[in-house]
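Taking the form predicted on its own, here's one chain by itself in structure tokens.
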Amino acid sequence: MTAPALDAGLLGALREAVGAEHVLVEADLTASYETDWTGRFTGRAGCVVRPASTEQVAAVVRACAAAGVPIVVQGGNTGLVGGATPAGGEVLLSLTRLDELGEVDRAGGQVSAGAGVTLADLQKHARSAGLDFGVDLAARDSATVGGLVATNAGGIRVLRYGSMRAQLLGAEAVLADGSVVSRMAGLLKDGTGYDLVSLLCGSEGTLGVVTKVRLRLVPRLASRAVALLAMPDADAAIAVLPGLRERLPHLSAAELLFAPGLALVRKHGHLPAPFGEEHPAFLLVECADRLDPTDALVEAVSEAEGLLDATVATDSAGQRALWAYREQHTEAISAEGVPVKLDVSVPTGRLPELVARLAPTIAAVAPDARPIVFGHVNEGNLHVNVLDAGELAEQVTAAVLHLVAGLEGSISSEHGVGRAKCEYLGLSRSRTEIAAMRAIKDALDPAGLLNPGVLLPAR
């Protein structure tokens, strides 16, 4: 696959903007940027550009706008829907060098972070000041702040702190003409018109290139307890959550997993069985507080209706061991092959129905496919991974997304729409909503140069 060669004048302008060593054109240097984490989406970039500041990003965008060359924006390249992968010939703008972390404002509970800062580094920085960050997910070591904002990422703590948009107090972004919008004061109250910062969150790089953000921090809660509950089925696991929320105000995570996924994790992670016998469904819960929440968690779990077995970990090693059963799902699934990955949500009350109908829906179009499902119970959010779909990947995608739409759900809960699901956007958004989104896109990026083909269907 060969990308169209970029004009020498544009390459010269890009090298002048960021330094020649940060404009990559050779195939062996660009290859790692051109395929997504799953291996399913790939394309050739005209070049890869690695700016180190907002000013350099602005210079790159101006040069591309003048040449009429589209831009694909990429953070840690941990996306799962092809939203940061080139389609062919674009300038790929890698933001990993925008890794500056500001001093933690303890009084305001805030910090400024560059788009290239990894989630793990942000967490470490906040914790060193006695605070914490409200978003967490398994890809923390490589996922970047800019990517989290672009997709309005959620993760395992949404139950307690909300998704990325709830943490966002300000942003700096480069628009399609190279102009810069900057609102970094971190004001908690501001009633002066449209909330452009919130608009950028979840826009997947189609409205502007987010280069820096101002983030809300949360109290550091050092005392934790984690429990893994074995349940007879998804219905029972979902049904116990309201009681746990009511009894455990310090509940911070509730994750659903099933026997097939646990078997893969054990196989590839060489992990022991969590219980003496096999069980069909599991609920992993975590509590965090300033004081030890173990007793309250044990009491609440022991009274959970339908409970088959449970194990509770209070020390950090035991907690990591229990979390491994959940967090190693993605790696274990990928070790089996390239999956169809679908991130969906439905109203929580309809989650049992979605779980019950997923396997027969997939089998109807791909009888040999293997669905591996896990997710976040509180948000009605399932990660549907389908192995061995082969040439039927698109049919599987269509079947699952239409099922979700029929249950009043969303085709994308926290991974974004990207290229993978843009043609299905109409299942979750009305024609009026899509027209309004297009109007905003056209106003901010009239030439359609920012992440073309991502989020919005082709005209």
Second form
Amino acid sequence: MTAPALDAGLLGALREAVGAEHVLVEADLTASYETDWTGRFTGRAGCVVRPASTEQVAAVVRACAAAGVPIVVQGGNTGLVGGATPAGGEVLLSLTRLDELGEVDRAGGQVSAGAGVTLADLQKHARSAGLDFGVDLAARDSATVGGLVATNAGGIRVLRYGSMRAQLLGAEAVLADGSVVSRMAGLLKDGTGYDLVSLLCGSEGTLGVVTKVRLRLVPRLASRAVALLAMPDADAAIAVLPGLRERLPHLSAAELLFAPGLALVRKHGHLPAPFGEEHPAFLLVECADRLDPTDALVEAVSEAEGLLDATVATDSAGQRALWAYREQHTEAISAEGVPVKLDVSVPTGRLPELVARLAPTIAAVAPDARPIVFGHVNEGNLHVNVLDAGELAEQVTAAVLHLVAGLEGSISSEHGVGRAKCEYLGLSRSRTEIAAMRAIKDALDPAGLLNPGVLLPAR
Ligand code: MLT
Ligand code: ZN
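Could the form predicted together with D-malate be given as well, to go with the form predicted on its own?
Below is the entire complex, every chain and molecule, led by the chain shown above.
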């Protein structure tokens, strides 16, 4: 695949904006930016540009706008829906050099972070000041703040702290004409009209390039207890959660997994069995508090209806070992092959029905496919990964997403819509909503410069 050559005038303007060494054109230098980590999405960029400040981003956007060349925005390249991968010929704007972290504002419980700061670095920074960041997820070492904002990422602690939008107190962003909006004061109350910062969150780089954000921090709760509950089936595992939530005000995570996913994780991660016997379904729960939450967790777990077995880890090595069964799902699945990757949510009351209907729905269109399902039970959010779908990948996608829509669910819970699911957006959003979204896009980016082909379906 050769990259469509960019106009020499544009390349010159980009080099002037960010320095020649940060405009990458050669294929061996651009390759790592052009394919997502799952290997599902790939495309040649006209070039990769690596700005180091909001001003440099603005200069790049102005140069691209003048040349009429579209831009794809990328953070840590850990996305799962092709939202940060070029389709062909765009300028790929990599934001990883925007990695500045401001001093933690302990009085306000806030911090400013550049779009290229990794989640792990943000967490470390907050913890060094005795605070913490509310969002956490397995890709923390590579996922960047900009990508988390672009997708309104969720992860494993939404139960306690909400998704990325709930952490966002301000942002600085470059709009499609190169102008800059900056609301970084971190106001906790602000009734002055449209909430542009919230609008940018979840817009997947289609409305503006977020370069910096102001984030809410949460208390650091260093005392943790983690339990893995073995359950007879999904219904029992789901049914346990409301009781745990009521009894454990310090509950911070509740993750659902099943025997097939656990078997893959054990195979690829060379992990021991968590229990002496095999079990069909599992709930992984974590409590975090200032005082040791172990006793309360043990008591609540021991009274869980349907419980087959349980193990509780109080030391950090044991907790990491239990979390590995859950967090290594994504890598273990990818080690088996390139899956159809779906990320759906339904109203929590309908989660048992979704789980029950998934396997027959997939088998009806792809009898040889292997569904591996896991997810965030509190939010009714399942990650449906389907291996061995082969030529039937699109039929599997359509069948699962229609099932979800029929249950009043979302076709994208926390990974974004990207290129992967934009043709299915109408299953979760009405014509009126999509028309309103298009009107906003057209107003802010009339030339369709920012992430074309992402989020909104083709007209
Ligand atoms: C997770 O919860 O582990 C992530 O959303 C990644 C995935 O679904 O593969
Ligand atoms: Zn997830």
